[in-house]
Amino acid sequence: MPDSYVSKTQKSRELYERAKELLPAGVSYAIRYFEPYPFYTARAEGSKLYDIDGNEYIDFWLGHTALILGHSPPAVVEAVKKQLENGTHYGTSHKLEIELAEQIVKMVPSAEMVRFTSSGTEANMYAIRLARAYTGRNKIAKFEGGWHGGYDALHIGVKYPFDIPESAGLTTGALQDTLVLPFGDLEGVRERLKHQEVASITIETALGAGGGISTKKGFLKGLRELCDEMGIMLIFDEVITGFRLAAGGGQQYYGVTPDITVLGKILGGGFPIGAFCARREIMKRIDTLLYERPHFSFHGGTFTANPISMTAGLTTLKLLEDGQLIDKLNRVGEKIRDQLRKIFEANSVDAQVTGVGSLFNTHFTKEKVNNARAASKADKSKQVDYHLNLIANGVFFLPTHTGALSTALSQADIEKLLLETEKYAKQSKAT
């Protein structure tokens, strides 16, 4: 990091000393850790972070990857101060459950039912415990690179070497029935699946924490096939891709409509939030009207369809609805890549830039990278750097990891991000 980051956050320095000695590293979330020390946020609003030193940063990793609409965009914020003047949390059934289920459901091809969460991780448990008592199998498959939350039995394969745990306290019986999938493959993928009875395949349709890794249509489409070949659910964990790639999400983009959605982020306008959904006959089997134990697939949570996370999500998703805000942010984003490979190739930088829709990252190595196995080859050193020299410059990205637009973005900000991408650029080149 260079010395002008640590001379401009002296506050932020002193809170992450008290922050070590009650939070494990000093963070609420490891990724969010980076040399020497992460800065403390004070506020937000539209494009900008502002941290305790007074310091402006252009945010392009957005609450990750939720804020679609930018930091406290006024209409979601006017929405929530009303609805916290009728409550906060009830713990019974009320009116935006169904209304933001509705808008889903309006919204999304695949879905006919909804059921809420309060995190994507939460939404993907419920999900595979689904596929596994629509289908009556135990088997589920993954793929490599693919990032699906903390829950355990999706905890694998996520980053270079597979097939290293990804935490202390996964036992085998957990991972036992998790197939590991060869990302992008699909010959690989039928071998791997051979002889096997898959309950479901849980995919990202663009590679979030794997490296901003666009899927192919063609692949989604094959995967589509031989899921109905061969019986298995095909779940979209859109938790990223949802209301951002298009109003129906990486489903409506690539024109694949699997059986089973999560969701997640954009979802909660800045709220914590999960959801799932899938047709009709599937969510069924969660209806304890229907079914007796064990024949139904539980779901529950004290915050679940929390009103004001409806309130922001259904405020965010009727922005969104008509697809022209995410439309323009798409051309933005693919505009972005292309000067951002420019830049470097102009100043001869070995670097990929990756991404779909308003996603982006960059990989600094000669190889094209179109897989988490391709991005764990390139110099994650060199990414840091470049990241750490953008967060010093005013610019912010989570270290190593995709970053985002949101439609609070200006021109301007936009070209802080190029201007300070060719001054590293050339620096690189000059070394």
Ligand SMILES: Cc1ncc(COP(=O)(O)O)c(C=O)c1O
Given for the second form:
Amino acid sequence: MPDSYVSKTQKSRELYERAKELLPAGVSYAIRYFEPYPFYTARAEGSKLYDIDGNEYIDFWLGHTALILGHSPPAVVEAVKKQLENGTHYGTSHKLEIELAEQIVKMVPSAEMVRFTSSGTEANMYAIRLARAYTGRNKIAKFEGGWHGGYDALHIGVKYPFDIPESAGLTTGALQDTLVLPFGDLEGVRERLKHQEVASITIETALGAGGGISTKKGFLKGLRELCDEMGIMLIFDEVITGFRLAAGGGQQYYGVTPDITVLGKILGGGFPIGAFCARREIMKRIDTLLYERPHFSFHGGTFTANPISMTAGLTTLKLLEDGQLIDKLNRVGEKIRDQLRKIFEANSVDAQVTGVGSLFNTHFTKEKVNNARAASKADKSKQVDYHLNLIANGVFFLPTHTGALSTALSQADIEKLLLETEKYAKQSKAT
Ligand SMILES: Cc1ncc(COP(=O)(O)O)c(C=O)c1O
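Mind sharing the form predicted together with this ligand? What's above is the form predicted alone.
Everything in the complex follows now, all chains and molecules, and the chain you saw is the first one.
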């Protein structure tokens, strides 16, 4: 990290010293830590974060990619203020949960019925439960590099080398029941699934944490056919891509419809949320009026469908529904990827810029990056160094993670990203 970061973040340094005593690694989520210590945000507005020392950062992390409209968009703030006066959490049925479910069904091609959760992890967990209940099968499958949250059954094969458990505390049963599939390789998938009975295959339509790597329409289509042939539920984890790649998410963008869709992030309009949705026939397995124990698939939770997340989400989706903001953002994404590639090339820096729509990432390698395995071969320390340099100069990415765009970004914000990248590329060329 450049020295300038330390000299201008002294209040953050002091807070980090306090945090270290209380929060393991000083943070509430390991990925939020970066060296020498993270800055502490005091407030956020539009395209920017402001730390407690008064520094400004253009935000390309956007609350884990959730804030497609930027920080505190006025329409969402207005809706939330109104709801705050009517209650923050009911624990009873209310109209907003129906309205948001209707909005999802209108926008997401695979959705006929919906259930809400409080996070994407939970939504993935209940989607797997549902797939197992519906098919009567135990095993499940996911892809190398796919990140679906910390649920045991899916917290497997996330980081290279993919055969090392991602965490202590995962049971042998969980490790044995989840097959890890090669991303983008249909023949490899077929081979791995031979003689196996799996309930579901979970895939991100574009790898988010795994490197900002797009799938290909042909691959998703092939996967769809394979699932139909083998009686497997195809689950799209659209926690990042939902309402980002298109109004109907990755399934609309790539033109392939899954059986079950998992949503989160953008859906909450800046508040905690998750959801899973599917055809009526599948979702009915959750209906306790139709199925009794042990035949129904349980789902629930204290804060599910809390009215604050519902109203913030509904307001957000209405703004995204016609796809215009999203299409515009996708065009900006295309331009940024193109410009970044040109900058690295002009300065003879070996780098691959990946991404799709309004997601992008940089991998410092000569080789093409089309899966998480290839991404893992890139020079991670350079990627961190690049992003730390950007942070020190007021452009925020989590150092090893994929960046995202919000509609709050100005032309000047984008130019600053390109300018700081150019400065970094020139400096790397010189050393
Ligand atoms: C694709 C994907 N699925 C699931 C999750 C888990 O969501 P949450 O962090 O809300 O539990 C994430 C979070 O980053 C994600 O990127």
